[in-house]
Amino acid sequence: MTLDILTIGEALVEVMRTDIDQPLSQPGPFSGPYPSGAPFIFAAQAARLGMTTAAIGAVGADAFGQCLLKQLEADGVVADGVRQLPDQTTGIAFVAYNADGSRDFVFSLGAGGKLSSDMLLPELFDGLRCFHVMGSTLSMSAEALQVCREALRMAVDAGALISFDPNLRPELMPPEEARIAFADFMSSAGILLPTAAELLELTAADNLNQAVDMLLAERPDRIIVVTRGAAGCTVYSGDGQVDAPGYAVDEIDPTGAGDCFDAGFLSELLAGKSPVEAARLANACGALAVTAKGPMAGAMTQAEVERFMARQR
């Protein structure tokens, strides 16, 4: 089977507070578990958009692991590179929502943080069209970073398009360390999907335009999509700069919006659409992602996304 998209990283479930301003430090009700983990949210969205998609990662041999594996099966995500580790529990994130829109987390990565070279099955890379990596995965541990570097080499050797979302997590890796750790992925990426702040951190440029110019000079065929949350995104390439506005929705759960955005952009690009067309659909995927509770619950099919876009027009 030739894959359109392959990703790698942390597999989790999320358990959420049911109401606003319920601190994690006190007893209170939760809902869940919900299948999660940034690369796996991405994979679910890409699969729902019709891409032949696979993910590499690990879960425990437990009920939470089954929760995630069943979701991958339901979405048709190829899980040949997902391991069940009997001596580890499945990664879990407890989430609380605050009235100001912020969130509090307690993480236990467990199996979700365990990546190993034996997960990098050669058949997953044979003929691969696109390999997508996130900085959150690279920041988990030295071992995870090394496995991802090995996966990057395999993807480059296969001739795959490399896509990189920096997804900077300062609590996991300080930006100055990330600049070094992410260097191979930044330089290999034909598609970069950062925020403006991430781009400045990783290039040490004085301003956004300087950062973009540096990256395009290094590789003129590169596409840089600077995400701006609800405001949409800006696409930079050798053809210039184009803004793609966002969509207005009522936010219920922001988890996974960026992951669904990434999947929307790459899926449209691989389907032959222009970068600007891909950005418009990506904005719609990111908007829809926040309209349902649960990281994967707002990830829609191609037809559903297109209907939403038509209504918004």
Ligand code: ATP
The other form holds:
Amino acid sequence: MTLDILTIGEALVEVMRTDIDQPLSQPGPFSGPYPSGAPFIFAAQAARLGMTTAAIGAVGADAFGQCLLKQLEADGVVADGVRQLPDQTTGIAFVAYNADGSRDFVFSLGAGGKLSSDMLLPELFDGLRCFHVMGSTLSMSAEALQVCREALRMAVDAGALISFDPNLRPELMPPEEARIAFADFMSSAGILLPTAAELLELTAADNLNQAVDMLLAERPDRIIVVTRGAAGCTVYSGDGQVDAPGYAVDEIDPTGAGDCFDAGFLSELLAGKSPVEAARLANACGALAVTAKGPMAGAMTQAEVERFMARQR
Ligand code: ATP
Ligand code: MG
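Mind giving me the form predicted together with the ligand, seeing as the form predicted alone was just shown?
Time for the whole complex; same chain goes first.
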């Protein structure tokens, strides 16, 4: 098996409040389970864009695990590296939406947090083109960090392009700790997909230009794509800096924007497009992601994304 894209991390289902301003501290209606987990949203989007994609992670041997596995199968995501752990329940994220656009979460990571070395099947890495890791996964536990480091070594040895989205989650890991935990991934990454705030936290630079200069000096052939929410993104490389404006959409559910963006960027790049072309499609994937309720509901196919882009022109 030769994969275009491999990722690793927390498999979850999401269970969400049906209306705005229904606090998680009181009884009330939910809808779900919806298949979720940032690396799995990413994998679904990459597969829908035509990439041969696999994800590594774990679910429980329960109905919620089945919910996620069925979705992976429907999208053609290679799930050989997804374990069903009989003594764990599938990870669950309960989400409430507030009128100000913020979200509240209750997480039970369960099987989703249980990564182990035996999940790193050598055949997933053999001939691999691109390995994508998220900081949220590295922040889960010391064990998860260790397994991801091992996976990183295997991907580097296989000659894969390394892609890293820092996805800092201060509630999981303080930024000063993340700076150390993420260092191997930052320095190995040919593609970095941070926000401006994440770049400043992780490099300890005074400003964005200084952070970018440091990272390009370390690895002149790398591409840094700084995401800017509704404003789109900026691509930095040895060729300079180019802004790619965002698409105007009505935001319904922000979950998954960054993950769909990452998948859009990498799949276009692997298909031979320039970084700026890849950034345009990535912006469209990120914009579409926020227009649908449900973590994977806004991840569209290549044809759907291109139709959306044509309409916006
Ligand atoms: P996440 O919380 O999912 O990790 P993030 O903070 O890493 O998100 P954002 O910059 O919020 O990343 O979003 C990623 C990309 O998704 C943006 O660069 C943009 O292309 C698109 N996007 C996000 N929000 C919107 C929006 N409201 N309207 C249009 N595009 C959006
Ligand atoms: Mg992010």
